[in-house]
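In structure tokens, the next block holds one chain alone, the form predicted alone.
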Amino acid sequence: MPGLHVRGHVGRILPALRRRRRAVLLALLTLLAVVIILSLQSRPSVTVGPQQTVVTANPKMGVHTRLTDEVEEWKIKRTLEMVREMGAPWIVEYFPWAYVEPDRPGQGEWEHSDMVIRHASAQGLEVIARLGYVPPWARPKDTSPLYLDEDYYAAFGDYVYEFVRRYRDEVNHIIIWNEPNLSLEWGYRPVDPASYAEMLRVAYTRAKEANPGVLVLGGALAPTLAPPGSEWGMDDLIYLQAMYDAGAAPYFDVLAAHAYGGKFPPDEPAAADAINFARTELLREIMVQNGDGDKPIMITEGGWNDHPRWTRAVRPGQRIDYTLRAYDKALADWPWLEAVALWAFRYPAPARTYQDYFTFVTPDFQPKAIYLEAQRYAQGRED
């Protein structure tokens, strides 16, 4: 009968289909397991071993790392290993307030900061921690994360306190804000040295409450020739004097300076109407004039760009020569300078702009020629 004939075929086909489906599912699960195993095997293991020591011929060498948005721990570890292997004892790293307290005061999202500090300490590196970047709850709606008015200075001071307290055994230097003499970095509004001096006072006081031994860096001033009344910012030399006039002197232990060379070599003479590496000497003169000659300076950003199409770039060979001379100048000629941390060691991903031509190492950890020559210099090798 036709009906019985069909049912007979179905009775034979269904078990076969079930067996085939189980076989396909098993094969897929096996393939997935292999992929997972291979993925785990290809990713370097992340362990924190005994503390390393940075071996260098120049203890003032440093770099500005960019680990703020690096999410994979093995990449953080490898970056910091390569800094040590290059021979630079100092790093500047950014620890945004908004990442730790994104939704409310005291939220305490410290996992990423802990990871960076842990691996930096394991590599024997001295961390200069840059603090700033405002969470949404601490600024008016639709303002920049770089906007902080005086109503929330106390809240920022609380963050500074918690950061310094948490890392009091690992971090001895903190920078308060970044380039406050630029309107962009001051939240797209007119710069205000007196208001920054007040921010510095609040942050300094809270930092010292958490750890009296921590050193507070003020300034981090951008080198600029902005004319008086400019909407873009204020000349760094004028701004520094305005900070002193506003009473900032007691509230920073070290001046943070930014020293970009443009097309000029490190030994190009300093001049008030020029931006070059030696402009740092003019900041030093202002400190001395204000009775602050006993305080050191740290260069927390600086360097040269070898982008072939950028008008202020230098050739790659020149960049290497200028960078090594800058490190050497800091050691040999500037006893008042404690460290020179050049921008930037590595980006987690390509910037795809001229910024990529400031780096020492590619995003995939390939050392550039400048890295290898800096390493050779730190090892004291002449060849």
Given for the second form:
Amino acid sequence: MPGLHVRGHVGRILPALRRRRRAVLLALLTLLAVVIILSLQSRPSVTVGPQQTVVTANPKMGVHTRLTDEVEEWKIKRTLEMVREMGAPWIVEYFPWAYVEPDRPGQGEWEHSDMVIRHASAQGLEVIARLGYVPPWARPKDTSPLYLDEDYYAAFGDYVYEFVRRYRDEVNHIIIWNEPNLSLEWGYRPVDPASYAEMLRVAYTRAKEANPGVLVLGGALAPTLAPPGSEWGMDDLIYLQAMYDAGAAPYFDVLAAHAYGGKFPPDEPAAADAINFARTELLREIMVQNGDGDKPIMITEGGWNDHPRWTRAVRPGQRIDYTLRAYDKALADWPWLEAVALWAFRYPAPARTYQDYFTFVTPDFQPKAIYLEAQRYAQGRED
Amino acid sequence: MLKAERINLRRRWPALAAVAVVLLLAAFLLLWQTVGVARDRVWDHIQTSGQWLVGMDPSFPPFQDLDEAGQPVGFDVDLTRAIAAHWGVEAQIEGLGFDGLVDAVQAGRLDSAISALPYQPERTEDVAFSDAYFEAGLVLVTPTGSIGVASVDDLAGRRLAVEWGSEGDVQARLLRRRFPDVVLLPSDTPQAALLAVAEGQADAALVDHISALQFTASDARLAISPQVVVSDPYVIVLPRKAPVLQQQVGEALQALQADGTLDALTTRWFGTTSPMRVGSP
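Next, report the structure of the form predicted together with the partner chain; the form predicted alone has already been given.
In what comes next, the whole complex appears, and the chain from above leads the way.
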């Protein structure tokens, strides 16, 4: 009978199908297990580790780290460990707005920032967060990420608010923008101290709304002797006075200063027509003249370079000597200065330019002699 | 052919045609790629114009400098001209800051860059590098005729002079992990470190090859160990898509090495010869 024939056929096929399905399922499960094991192996987990504290003979020592483009977590952790082991309690780090909100306002891609802050806090480091870098949606097409129209100051203020609120327990200092007295850093436009004062007002107001205790650093001016009317920038001393003239004083708690020594030692006297480490004293004089003498200064970039060919470089031994004397000068002679964060602790990859010779540690974490000497200094060792 | 076979072939015709098209396309691509690789517009232009445009930063004597008349002079200038002469063309030297030279080659603004430039492994996707023509790395310098210290392995218990803060200093500190009894003698300059050896205050100095050559040229009391401790080769930067030029530069360097021109350049600009041999970085 046809019916019986079909039943007999199905009766033979069904168990075979079930066996095959089981085999396929087993193979899939095995494959899944292999994928999971491999992915776990290729992504080693990085633990934050126990809470550390920085042991140092000079609590004003600091460095500017360069973790913005550092992808791997263990490298972020190792960098910050080495900063702590060197004896520097302060770091300046950049937290670009465009990385957190690349496509739209409020996007909130905080993973990388969270990672940096988490490890910095665990190492006992005090973070001075530098905020800036405009996402494409907040500026006209074909402009630089350092271009920000006043129409978007409120959007930048929102980012400042979100950043300060998110890290209110970990970050007590923020810097608004970087070197606004250079055309390059002002989106290749003529620099505008009054507009920067307005940016400070917006950012300061929003930051204090998020955390009244956060300290807002303004300025971060590039030391430059640009002549009046220069298309490249404005003399930092003139710019600072112009900021005061524009009413910026109530909108920053600390002045951020950049103090590069060039070929001069840290004791070289300050002069309006010279760029050296002591130029910071001239910024201080302008603050005092404007009734702002109670406010502290923090050096958030600076230092010396020992490239063998760069015209503004010194010998490696001079760099060590000047750097340690600069840290010492900040501690002994400048009570109004709270921190000296020198450029730059380590780059994620070699720049292959003179910039590599500003660093304390190589990209592969080899300490340079300056690192070892700074560590010895921070440990108070005389040997 | 049987009727059935003809029908079968007719059915298979589209598939056969597709295979034929793919094969033809593959053959064309292979041919195009082969011809494309062999073509080198930079080399062609050098040949047709008779000019080789080379960038350098004339601010690093004795490799590149400007003489009183403002003309470029130095080891790299002579090397450039020697290679150009080897090809029968004229070298045209363009001054540019050393930081921008590699980018200028990548952008096609220069045919090549010769400016005491180190090998940069992370730039090999952008430009090509020649074999080394000079070794600028760290070397060990000892008293002439000294048989006690031939390499860093012989430094246990010795006094080692270095420039404080330099790469030599870093390497010496690392060496002390192997030989804790090495006595480090830091000096302010490489010249002072070398002088310490010459005057018997140190058994050896670990300094860069350039400083070592310049010192030993005028002080026969010291000799350079022929084994480089940390290599830092100087190379010629070339466009990546210029395979013929790359090959020609390699051959020219080999020829200049073989006929003694490279040694003669070292003698001319350092006043002495080097025991160091150079080659692939």
